[in-house]
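A single chain comes next, written as structure tokens; it is the form predicted alone.
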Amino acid sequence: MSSPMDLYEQLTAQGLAVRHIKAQKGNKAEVESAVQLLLRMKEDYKLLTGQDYQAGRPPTHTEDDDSGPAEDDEDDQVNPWNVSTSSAKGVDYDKLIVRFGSCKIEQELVDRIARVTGKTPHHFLRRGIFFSHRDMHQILDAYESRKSFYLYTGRGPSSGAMHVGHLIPFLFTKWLQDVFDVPLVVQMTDDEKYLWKDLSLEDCHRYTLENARDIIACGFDPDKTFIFSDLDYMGASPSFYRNVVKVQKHVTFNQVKGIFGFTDSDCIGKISFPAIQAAPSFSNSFPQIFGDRNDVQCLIPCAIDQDPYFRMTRDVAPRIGYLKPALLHSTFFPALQGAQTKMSASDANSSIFLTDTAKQIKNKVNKHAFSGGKDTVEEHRKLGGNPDVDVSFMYLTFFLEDDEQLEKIRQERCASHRRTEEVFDRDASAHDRGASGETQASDRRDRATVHDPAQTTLQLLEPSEERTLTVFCSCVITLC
């Protein structure tokens, strides 16, 4: 079933087709057929959206939803700069799917991914951590037809170290690259952070290089991975900049105000930035990888708060002759204080950074982690815990790969066998004996050295020193 935004775009295209036929003085039967199809599509649109179709006015609460900071009629606020909810269980993702006009990842799609790849689906898919998509079936259709696609994800470097929540899209993207054997581009939006944060241009670029080391250390295929800084690449790639300008021409100021909530007091850099985040969605932005091809579709794994950028991109793409990017959306990694907001590098007490020591992690968890427990130990042991709001258990759902073990822990939490600090103490002792799975690779890595940051690619060289990344998952998710 088409989403409201898809039907709106089909209607717009059909309206253009009718005008073209009339302008070319087509025969009466051809004109009537095209007009009747347009009228039927308008009826379908009103049935689906409850709104009359109006050219130039996309449906509300869908791909061009006013999803800026002001969302007074919603309990959940989700946009690229703010995620918050009043619920201790976190954002209502089913409502978010409806509001954004995306499609839920059903079991049928998970099963299809398993069939197409011949691999067991990643536990992020099995557990609904990646829960929403746009056009993933189209990507699989192309893959089965031996047509290529590529991956695109990114990072806005606002601190010298990434936190564990930042790993989620990169760990999943690594799995996608492995199972589909496709190229990946990673955009480091240091320009964005300069525009939005109180940071110097030099600090933003330095954070790019620091964060790139952590990203490289996830283990991406160096022969098929291109990591670039906007501050470097924009001036070195005419093809990339041409696509930025194309997008800028086809998006009005009113549209970006509606999508992103910009105001008249925002700097013009913010208003133009969405076109820069859109450009990597088009394959000819990277001629060193794809030549002048513009027919290689893009798949973007990202947290759903980034979706407004790509709703805009998907609206513009067919108008400039490009394929729409497909998307896979993840849930948010909760802050230590609870799932009412996501973990943020801006708040050191809400985050576990990849460079935190085991002692720092333990102190943060014991001091700040929300458990949803009862007022007293005795009451907690008597009445039981609530894993639906317990942050430490939520973290396990992200990083503990063993489904049976996770269910056992969930039952223990419900039965009140252990409190949060008791879970952590046991997990920390397990860390001393070694972690497992992909989280072990994240625990202690070789330092990735960036070669010549003035170049347009960040290359992984031989490790010059060892960088210890005491990742939270190694302290909190590995159980005996």
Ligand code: TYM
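Bear in mind the structure is a predicted one, so any value in this text is a computation, not a measurement. We call the rigid core the largest set of C-alpha positions that still match within 1.5 Å between the two forms. Numbering follows the first chain given and starts at 1. Compared with the form predicted together with tryptophanyl-5'AMP (TYM):
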Second form
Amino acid sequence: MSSPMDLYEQLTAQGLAVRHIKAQKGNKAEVESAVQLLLRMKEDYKLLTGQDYQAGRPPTHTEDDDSGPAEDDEDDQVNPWNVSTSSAKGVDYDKLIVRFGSCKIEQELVDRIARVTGKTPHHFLRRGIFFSHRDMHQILDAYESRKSFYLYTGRGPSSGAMHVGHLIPFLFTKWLQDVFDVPLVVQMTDDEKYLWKDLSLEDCHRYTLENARDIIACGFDPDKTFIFSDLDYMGASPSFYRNVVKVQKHVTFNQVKGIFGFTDSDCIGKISFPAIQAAPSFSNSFPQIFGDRNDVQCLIPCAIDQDPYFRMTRDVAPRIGYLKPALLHSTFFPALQGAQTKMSASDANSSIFLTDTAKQIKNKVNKHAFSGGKDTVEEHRKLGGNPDVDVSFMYLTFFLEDDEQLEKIRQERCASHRRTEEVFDRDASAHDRGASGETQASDRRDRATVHDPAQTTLQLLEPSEERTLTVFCSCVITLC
Ligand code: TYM
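Return the form predicted together with tryptophanyl-5'AMP (TYM) of this protein as a structure block, the form predicted alone having already been given.
Full assembly next; the chain just shown is listed first.
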């Protein structure tokens, strides 16, 4: 699917191609087919943006999107399908807050969470990894007046293995469940992945079961957690489907085009899918947990790429008599090659998967991890490093919980002009919880088992003693 800017650029290129063919005096059929393609693209552009294509004038903010500002600007692209920026420091998150119309997580909010829960805020909050929110104060107001809320997050199972970036929202959700002691629903959008990827329904469903093991192994409260596959739950829950239909009735094609950039050539499944991701935001989609109550507020932790779905959901909620869900947004765990893109399952070399062996992890980090912009180790030593763009150091900000130790590594990293990997090597024994270069991370991660894959909804089982994440993180830190 193309964004308005992508389509504008493709149109510009096609305009040039037509001119070129004409200048070369190409045969009539060739000219005709290039012109027809240009005209069709202009129609798509008009449908997508509500504007006529004009060479040299990129699209402005789309008129039909009344749920929030357009997704992409010249530098940063952030949407559910693509995250990219030209800056080595990563996406400009302050700019994104303005563009998406969300609120920055200020120190005052972090302090309030600490006060209300009586717990030290998670390091993702202390370090600004969760950086933006919608209506979090409302959740805390409700909680203080003894009204409960519930958590909702999800995963689109596009492969058997999740990567480390996917764990960021799940880890944080686990912490939120622990400190607030609230129910959690986890949506596995196997239907979404079938619609978007070249995968069979059977594969998508199988990936749901595989990925659920990694999610379960994060250690959620088995009595308060419901993990479900869309392919199973949609058919099994009339309440859920009723909410899907309500959302579908109140969002127009123009609105989803404006928010997600769908075009006329996208299949109708994609166009109606956002309603399915919206439905878990309403408590009466889960009568087995909340009875017929539709007034239990929902809090959604996710990376900010998922925000378009929930801008749409928040826009439609009051129109169908429901509360708007609140959100907590995280930054992106960067690709090995640098923070210009997020770690993504579609590029195996950009990612560390939970099924990678320790040896594979070591190789990937050594071969691909961007370490501060200097071409050689010698140059690096001479000129010093820059933790702002050093991927290995960025990974530590996500995973090394000890603030003092992190600061020490940062200072050493600058002062001694050593690569972060070298600093890690020296400190490895401090973190080594048994990772060996030859051992399969997957052998040791001891995924939780799902007893009966045929059951219609996934039952949460006891998490293993040795948690996937602990093992995995120690592996990354040790081997970096
Ligand atoms: P998916 O499978 O793309 O991603 C799952 C969760 O991981 C987040 N994420 C990341 N976080 C940090 N760094 C990264 N590099 C990174 N890559 C992905 C995503 O934001 C997401 O929170 N359509 C969704 C599934 C879904 C969902 C939800 C997600 C359904 N309902 C509610 C969040 C909340 C998807 O395909 O996610």
